[in-house]
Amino acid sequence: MSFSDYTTALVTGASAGMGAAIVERLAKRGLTVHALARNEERLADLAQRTGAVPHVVDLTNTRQLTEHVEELDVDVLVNCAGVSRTGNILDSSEHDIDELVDVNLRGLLQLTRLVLPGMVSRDLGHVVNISSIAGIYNFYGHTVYHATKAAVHQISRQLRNDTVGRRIRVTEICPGRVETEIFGRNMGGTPEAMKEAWKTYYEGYESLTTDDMVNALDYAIDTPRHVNIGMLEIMPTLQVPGGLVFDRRQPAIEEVE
């Protein structure tokens, strides 16, 4: 099942970064692309540039989501929407946890639940989940983000079991550091924060670009119909995951006193 087998795509997180780049590529490939995001202004600009059909939707609002997608016949579903927060579970607020679980996990599950039965009935479809190396490897911080992306990793594998015997393909794209707005949003989202994030996390590094991610997705979709690319782990050449730490025990407060 290459692009010639598909006619319609649905992309979440479409207003910026990887999501917007994916919409552009799928539209160039000749698909009718439904672009979902919360930012109405950015979606309107994307629709004007690409011909995509904009849907201003809060992914965490299941009722609203259902109203927008229940009548669509979707051949390619790209679950790209995601949020992150700095810090570990000791630093996380109630809102941080709820938002990451709602956007990164619950929204993905609800949308897949709505779209996948149509693929099964037509015996045709491709689900692409954008996860992260944070779902595979442990490193400091971002505990809730790690948890939600690990769930996306497992969901991606499970969907193949759920649809066995049908021509439904599922691909997880698992990137390392990509040049997007995510760090800038974590730092406040202001123009100054975006500049500081670029200087801190990207300047002087050979990070992945949105083009790299789109090319990976393009490859996975364009393989022959008997081929399923289950997972693509993509990192910059100069980035490696993991690292073992064996720390000295820190004395308790009462021991110090």
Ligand SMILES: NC(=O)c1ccc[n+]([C@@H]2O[C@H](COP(=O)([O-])OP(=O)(O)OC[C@H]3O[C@@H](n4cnc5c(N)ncnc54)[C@H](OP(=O)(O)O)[C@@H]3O)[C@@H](O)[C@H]2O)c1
The other form holds:
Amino acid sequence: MSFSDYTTALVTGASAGMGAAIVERLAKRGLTVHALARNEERLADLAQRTGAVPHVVDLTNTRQLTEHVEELDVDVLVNCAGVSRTGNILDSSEHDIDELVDVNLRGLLQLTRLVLPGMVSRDLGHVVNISSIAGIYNFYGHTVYHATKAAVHQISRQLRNDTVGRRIRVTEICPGRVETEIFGRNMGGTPEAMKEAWKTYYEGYESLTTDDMVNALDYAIDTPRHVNIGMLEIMPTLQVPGGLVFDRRQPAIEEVE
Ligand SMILES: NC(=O)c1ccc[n+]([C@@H]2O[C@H](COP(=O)([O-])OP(=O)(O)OC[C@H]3O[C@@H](n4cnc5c(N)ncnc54)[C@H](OP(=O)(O)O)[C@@H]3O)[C@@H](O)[C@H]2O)c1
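Next, report the structure of the form predicted in complex with the named molecule; the form predicted on its own has already been given.
Expanding to the full complex; the earlier chain stays at the top.
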């Protein structure tokens, strides 16, 4: 079992959704798990339930991030934290774009920079990046979210090159729709928004669950060390990517006015 090769994990986005479920599984597998997110109360609760070590950190704050992780020897790094938005670049604020890039991309890169050299020197490590089908396919979704997730896809492949010759495994898990808080957060994050998001995005659908995601991660880690599971694209059976759009010619704006 490859889990027995590893002793320590670091999981971002640990206070909710997939990240919290991943912390639970890795802790059950016997690893010391460092759980990173901003919500102190939720991390304390998670720590109580799982024995995880909480790190209250804003991933966009590189100084704070460095202070928390620079002394750690991390065997399994799970880059799970992520934010999304409704709409697209046409209705984005300056902050929307910065936050999407800072959490989904810059934070992931900074953390990888901090953790990967230790893995290389110990010849031991597994990086798991949670991307999205938004990084692979074009469909209605936020432009910047798609762009950051496409970058996560590319980074995952590039890390294999960066660490060639060392026993560092890199797995990209690329999910379709999963039942978490992400859509509720997009809609404002209030309890009402969470309920509204549940109705809009989950009710009546057979979405993936966080358990489905954790089982995929478990599989990728549990393969023998000479096996690298590069990418797992996982969608609900009833969700299909693609759908080419060919719009009819629109009247010119001056013709409409
Ligand atoms: N759910 C889906 O349908 C779906 C589909 C494809 C891909 N994904 C991806 O899956 C990953 C997990 O998402 P999820 O669905 O589990 O979302 P979620 O339930 O909304 O959880 C998001 C997590 O990210 C953390 N986070 C956000 N901003 C942060 C920041 N500045 N610093 C530190 N942590 C931060 C949040 O913690 P705090 O608020 O406590 O900081 C939370 O723990 C994301 O990368 C997402 O893009 C999700």
